[in-house]
Structures are given as structure tokens and as C-alpha cells.
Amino acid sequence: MKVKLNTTNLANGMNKTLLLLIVSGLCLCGCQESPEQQGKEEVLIMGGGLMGSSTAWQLSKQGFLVRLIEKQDSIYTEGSSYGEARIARSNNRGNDIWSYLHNRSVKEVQELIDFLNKGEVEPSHAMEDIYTTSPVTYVGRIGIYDRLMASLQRQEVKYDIAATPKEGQELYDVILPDSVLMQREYNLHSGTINPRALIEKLHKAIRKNGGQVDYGTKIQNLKYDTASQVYQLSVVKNGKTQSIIAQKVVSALGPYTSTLLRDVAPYFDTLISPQRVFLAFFRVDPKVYQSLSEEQQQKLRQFYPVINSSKGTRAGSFFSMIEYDDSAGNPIIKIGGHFQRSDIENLDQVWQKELDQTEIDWSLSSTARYFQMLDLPIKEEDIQWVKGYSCVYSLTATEVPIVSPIIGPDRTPKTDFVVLGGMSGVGAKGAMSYGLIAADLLTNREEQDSMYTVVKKALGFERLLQDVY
């Protein structure tokens, strides 16, 4: 069934186009649109962890009727915006855009929260539930000196380094090794993202703005019907096969978008590559923790979460963060490591995958080596296991992510079908910003700021064509 234009509207210049849904099987065939859907353009989006929400509140922002299509249920138990805790930092050494990325989510999420506030007596949202604000920690190797000095001289952060065992001493009470330095970063909403309460945000505000979210639908196949110019979808939702129609797409399948987009966009499956990674959980032994004095506890909290290169190896840098406090009040320490990745057999199984030893053993080892280098009375054998997960990084071959339109005839850009793809570890604290540039790119909107002209260009078209001609 197709939904009708009310001509009405057209003729009062209040609805330009409203695009061809056809849906067999789910409520919305032969639904009267309520008032405030009437002369929205609907957009599909596939994909409801942080970047497909984000884009899909982006669109709902600038007045578009969203569809959010999510294979999980409402809480995530899976996939890579599974958790509570990834590092959100100002300060990204030698390449600037990570900095735009993390510092305009900042300024997009205080959007979100005043508009989930608007109208309530007692405002019930904070950005205190999204950001942990505190110092973000960074230990390298002394050959990165002069090039993160540059960094931090363009960038506008708040910091202090160590780059001598004596300033390290005198500076953060920490044993630094000799040729390693540590940088501190002091910045309001640096320190951890929440993205379970991020998406649970969004996923409220899309609703309000009378967007809807389905979840457990899980997407079979997709078509490009060049005849009609509409793109075809199969889905499976409480085990009955459904199509969907739509003109307008975005695509945020993570690990998932090569295969889903074979028949729309093929190339993808030579520029995405899914890697497993993993984390691992630690606490203190009770006991032990509960013996450290006040001032070591709240040190072990403060040199949290921490960017670790020390080792100067890709294989022995983590990153690690206090995900929550358990029941009696210790933190549940996460770790992993952004290098430490291996080949995949199955995708859909890969993140019930349980962490083999020698990954635990690793995890443990560099806990405890950080343990030692701030000097607090903690040994190995003191730190308990208390669980791990496997995760996937959807990796390009530079690792810079692709949030573009796909290729269209005559390599133009066929600006009816967005994809944020690609985004290995870097997306969680990016993600409003990658939803917006995302959104912008569907509906042609453009910004005058530079640094977001020159961030659109680096993640967009003509770096797709690159990457793939």
C-alpha cells in the first residue's frame, strides 16, 4: 500500500515530498499520520547503536520522520555501543578532527538533554549521565615529545606532563620509566562516555519527535529497484518475513554493512574489515582495596581511564577505564587493547566468544604494570578476574572511518543513501558528530564552520572514491 500525499498540504506549500513506504505485515499499513507526522519526509535508518541513533535524532531534529530499524531489543546486550564506559578525550595527538569530532558530540548532546527537558517541571536528564568528567591519562614513549607539544599547542586543552622520572615524582607522585612520559588532560566532559544511556537518550528524543524505533528487527537483505528508484527491504521481526520500501537511507550496520549493502554498494566489502577485540573486567581484591588509604584509592580513581603506549608496541598499548562500582563500592576496572585484534569465523557468534588465557593473562599483566607505575601497593596477584566479552572493530585500511554517500552513476554521489562505516575504536565519542554530518549529508544541509568542512571532507565522497578506484 502506498501512503498518500495529502494535496492539501502540497497546495499550502506545507509538505515538498513525501516518500513511497510500503510495509507488509506491520501496523503502519493504512495508519493515519497524526498531526505533527503530517508533511514529514521519512528517512530509514538502519542500525540503532550510537551512530544510527545519532543520525536518526540529527534527521528528526530537521524535521524528518525517522524509522530506526534495530536488531537488538531495547537494551543492548551486544555489538560495539554495548557498555557503559569508553574514553571521551579533547585531546587526540597530531590529527585535529578527532578533537572537532569529540568537542562538537559535546555541544550536540547538551542539545539533546535541553530537549528531552523542555516541557518537564523537574528536569529529569543531565549531561552528567552521559559524561564522567575527570583527568584523562596518557603514557608514552619520549620520541612522541615534540609532536603531541605541537598537538597540544593547536588544540584547546588543559593540561600537564611529566616527561622525566623526577617530574613524574615531583609532578603525579608516579614511577615513570626512563624514555616515558605522562600527559594529564583537565577538561569538562573528558573522561568516560556512557553510550547504553546515550542511546537510551536518543532513542527517547527520536520518539518524541515522532520518529519510532523497532526493535528486534533484524534486516534479511537490500535492493536497489532501479525501475521504481526505491530501495527494498527484507526484514524478520518476531519470525514473520516483512518488506519495507523507502527513497531515503542510512546505513550504520558496523561489522554488518559489507554484507547487507553487497547489492547496493559491493565495494564495501574490500574497504571494511571486522577484527575481534576484547575486554577484560578487573577489581581490586576487596580486601587489599579496602586497606588502601584514602588518598591511594582516590589516586587509583584519578589516573582513570588512562591511554597506555609505554611499551612503545602497538601489541602492548591499552586502553583501560573504572566501567562502575560493584555493590561494595570497588571499581570494576575494564581494559583492552586497540591493537590486540584477530580474524573472525563467524560474526554473528563472535561476540559470545569468551576471552581465551593468554588475553586474560595480558589483561592482567598490564593492569598490574600500571598499578606499579603509579606506585600503589597492589600486586598481581591481588587484582581479580570478574569477566570479559569479545567486541568487533569494523576497520578501514587507514583506520579513518567513511561517512559518505554511496557511489552513483557517473561516480557522482548518490545522495539518497548514506553510510557511517568503518568506525574501529574512535566512534563512541564522536558519535553525535558523525550522526550530524551524516544527517547534513542526506538532506544537503552545509555548515560555514571550517573545521567541519574539513572533517566532512576527510570521512565523505571523495575519499570514498579514493579508497576505492
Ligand SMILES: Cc1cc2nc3c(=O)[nH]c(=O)nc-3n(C[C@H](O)[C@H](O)[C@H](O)COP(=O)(O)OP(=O)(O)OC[C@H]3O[C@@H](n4cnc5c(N)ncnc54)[C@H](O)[C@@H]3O)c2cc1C
The other form holds:
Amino acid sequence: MKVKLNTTNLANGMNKTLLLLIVSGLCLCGCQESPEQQGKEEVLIMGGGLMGSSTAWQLSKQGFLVRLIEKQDSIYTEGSSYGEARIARSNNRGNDIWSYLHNRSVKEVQELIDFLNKGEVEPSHAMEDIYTTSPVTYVGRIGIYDRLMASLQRQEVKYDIAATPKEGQELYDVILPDSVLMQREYNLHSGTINPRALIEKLHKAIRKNGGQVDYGTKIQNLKYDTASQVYQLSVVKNGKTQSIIAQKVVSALGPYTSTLLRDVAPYFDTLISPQRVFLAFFRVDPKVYQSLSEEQQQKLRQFYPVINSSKGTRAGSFFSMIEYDDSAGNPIIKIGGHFQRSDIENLDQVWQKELDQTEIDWSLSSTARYFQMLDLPIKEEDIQWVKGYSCVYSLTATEVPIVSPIIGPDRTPKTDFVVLGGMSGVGAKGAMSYGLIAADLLTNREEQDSMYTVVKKALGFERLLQDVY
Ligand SMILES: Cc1cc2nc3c(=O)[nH]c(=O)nc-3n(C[C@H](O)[C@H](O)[C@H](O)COP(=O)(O)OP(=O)(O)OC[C@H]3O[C@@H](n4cnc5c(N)ncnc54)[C@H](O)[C@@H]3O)c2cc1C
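What I would like now is the form predicted in complex with this ligand, since the data block earlier showed the form predicted alone; can you produce it?
Expanding to the full complex; the earlier chain stays at the top.
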């Protein structure tokens, strides 16, 4: 891929050394153009997690030539998107934008699958590679009932609900404590979404459109050259540093957003705070699991994923899901808590931080409490530790992500540089929609749909200005 240059501006605005660097940048990506690449305008996308990958795909779909740069090797071992399962759901008892983001993402994933299958004799891509449809169980305090019911109507969710211990017994065969309700969502493609599989497919589709995905390539020293109106950065691959320039850039660096944007948009440092979240993985002692009746085993599987706020405290709330089955067919259950998150001392090393005993105990007792509610004959001592690790997401004050151009002169949107940041603990289910909106911001593409407009505004530039000033 070749980087487009405005040579007049360059010659006027830059010294010779810089020009040489740019030329070396050209050489870095100056390979022969394929028919898919010819005549397309280029965009550089920094960060190949869910957000960067989905934006790059959307841009490639809109006819742009994308270059996606990711510091990890092709098999990821970290990043907010690392893992095999995130909860995907249409219902949210608060803001309807989450419902839109998920539903639109499902549609966009279908387009991706169709694109990948196009021209194949035996279609090898399916929605089921990305989504595991499964009832999503919500357990909460009765105080949310009215708000929940209103949102269920607006958000067109197929559901049922038990709001008393008797209803819990009759409808789900569970033991609901007083003042606790259980609601279950049955929409197609609600359940879990697999970030690893989605990223893999996105990269495949980007390449199919003539785009480039560079793994093991670390970006540093991002700057904007006002005279020539280009972004300059260096990339390090296999110990070699090269310089590149770009006229249009998307930043999707997850927790590293503020570190890399220090020069072009320093305000992200206060808007986004990387937070550590731990994840614990358990299995039921295989002997105990095998001793469960088929019905009980099915019940255990069908009541995951769950978002459980029955304790009525933020610290007691947890999310939990089946991440995968082990080789003997025992479900491996993952649990974490968004309000168990903590500040980070060293972002580069946080992935290696082990869980402490309090975190392990919290995870274990929360899992045991849920089994008790499900009325399954599994005691706390039957739950076996598998593994745990720390992960990170970048949090905004309101937990609403930012998808916006950066702020230019006179507080106008600088539409050649779009940031997706602060995706918090909610990004995965809406990943394809965030990518669509980011691409649209860069290309000035508009949609008339009223919810699209509402969502774009909620995430976008006016909100960024308000947050900064
Ligand atoms: C524990 C946990 C549970 C979650 N649960 C849910 C859930 O149930 N439902 C839901 O919808 N969402 C959930 N999320 C949120 C969702 O996973 C994130 O919002 C989403 O993955 C963020 O993606 P991203 O692309 O912004 O970030 P990332 O995945 O972090 O992507 C950023 C990428 O940039 C790369 N990068 C960084 N620096 C550089 C550099 N200098 N050069 C090149 N590349 C660089 C990184 O390696 C990384 O791959 C959860 C997140 C976590 C951590």
C-alpha cells in the first residue's frame, strides 16, 4: 500500500530530513498495488482490537484502502478484546442506545459473513462462529421493575420475567430471594459474542478488499505536522524503526489511547482512565458435574450468561458466562465484576498481575451463590479453580464510549482524525456499530435513521467538547 502525499505542502512545510523520513515511510508500504487497491484513498488505523478492526472493515467496505497496525502478533494475548466470550444482549434497562448498538452490530456481522462467503463454493463462515445464541439471564432488585418493563417494550425484546419467589419457582425452577427478580431475554444472537473470532474474520475481510493488516508492529511518537497537514508516526517491527505519514487516521488503541495521543489530543488523558478488571475461571468438579441429571446440566448451561445484581450493591454485582468446554466436555465458567475494577500502576505489566485471595474468594462465593439460586446440587467446595487473569478496559466517567473526531482549531471537529476510546465494559456487543460510526465520521457518510443519529450524537463531538471544556 502506498501513502498518499501532498508533495507541494511537504516541500513547502518541511525540512529535508523530514522529507527523507517520509520517503522511507513510502518505501515501507510502497509495494505493487493490486487491482483491489488501485485508485483508493488511504486510511491508517491504529490498533487492531474490536474497534480498530471493525472501523477498518467499514472503511474498506466504503472503498477506502486501509492499513491496520497492531502491536500484538496475530494470536492476541492481551488487549481489552482478548478472549472468547462477551455478553451480547439487546435489553438494557437504561439507555436505548445500547440496544441499537447491539442490534445494528448483528446486522453488520451478517453483512460481513455474507461478504466472506461470497464467491466460495462451500460457504465456510456463519453467524454461529461469532454469536452463541442463548437466553441472557438478568437478576436484579425489584426496584428496577417499572424501568425494566418499559425498556423491554421499547427495545423489542423477547423475554419472560419472574418477580416473586413463587414466580421464580414456577417459571424457572429457581430459588429467588425476596425483592429479587429474574428476567430472561430470548432474542436471536443474544447470548455471547466471540471477540477473537470476530477480529479474525474482520481481518480476513479487510484483506479480501485489498487492505493490509500489520501485526507485531508498535506505533510510537505520533505527531501532527501543521505546515504539511499530515500525521507522522514511527512504527517498530522486529527491532527496526520506520517512519510513516498519513493524511487520515483512526485511533482505536484501547487503554493506550491517551499515551499515544499525548501530542494530538492530550485531553484524552483526563477523559479516559484504564482500569484493571480481573476474570476468574472455574469448573464444577467433573465428578459432580457428571453426576447431575441431564436436565440439571442443561439448566446450568441455559442460565448462562448472567448479569447478577441481586445483592443490591455495586461490589456484589457480577457478570458470568461459559467461556468454553474443556476437552472432557465440562463447561468452563468465567466470572468478573465491573465494580471490582481497580486503578493501574503499570499498564504494560498489568496483564501479568495475578488475582489476590480476596478476588478469588469473591469470584468463588458469587458463583456458589448463583448455583444456590438455580437450585443445583453444587456446593462451594465442588467448584474448582481453573485460572484467572487481569485485563484492562478504558473507562469514561459516564461509561459511555467516545467515537469522535478530535478537536481542531477554534473547537471545530478535525475530521481527518477519528478516535474510538473509553469503550468501557460495554464495547464488544456494539463493536460493528462503533466501527460504522467512526468510518462515517471520517468519510462524511450520513444515515437518516433516527436512532443512528441519536447514538452518533451521544458518542460524538459535541459530547467530547462538553467533556473537555
Ligand atoms: C473483563 C472484560 C469484560 C467485558 N465484558 C463485556 C461484555 O460482557 N459485553 C460487552 O459488550 N463488552 C464487554 N467488555 C468490553 C469490550 O471487550 C471492550 O469494550 C472492547 O474489547 C474494546 O475494544 P478496543 O478495540 O477499544 O480495545 P483493545 O481490544 O484494547 O484494542 C486496542 C488494540 O490496540 C493495540 N495497541 C495498543 N497500543 C498500540 C501501539 N502502540 N501500536 C500498535 N497497536 C497498539 C492493542 O494491542 C490492542 O489490540 C469487556 C471488557 C473486559 C476487559
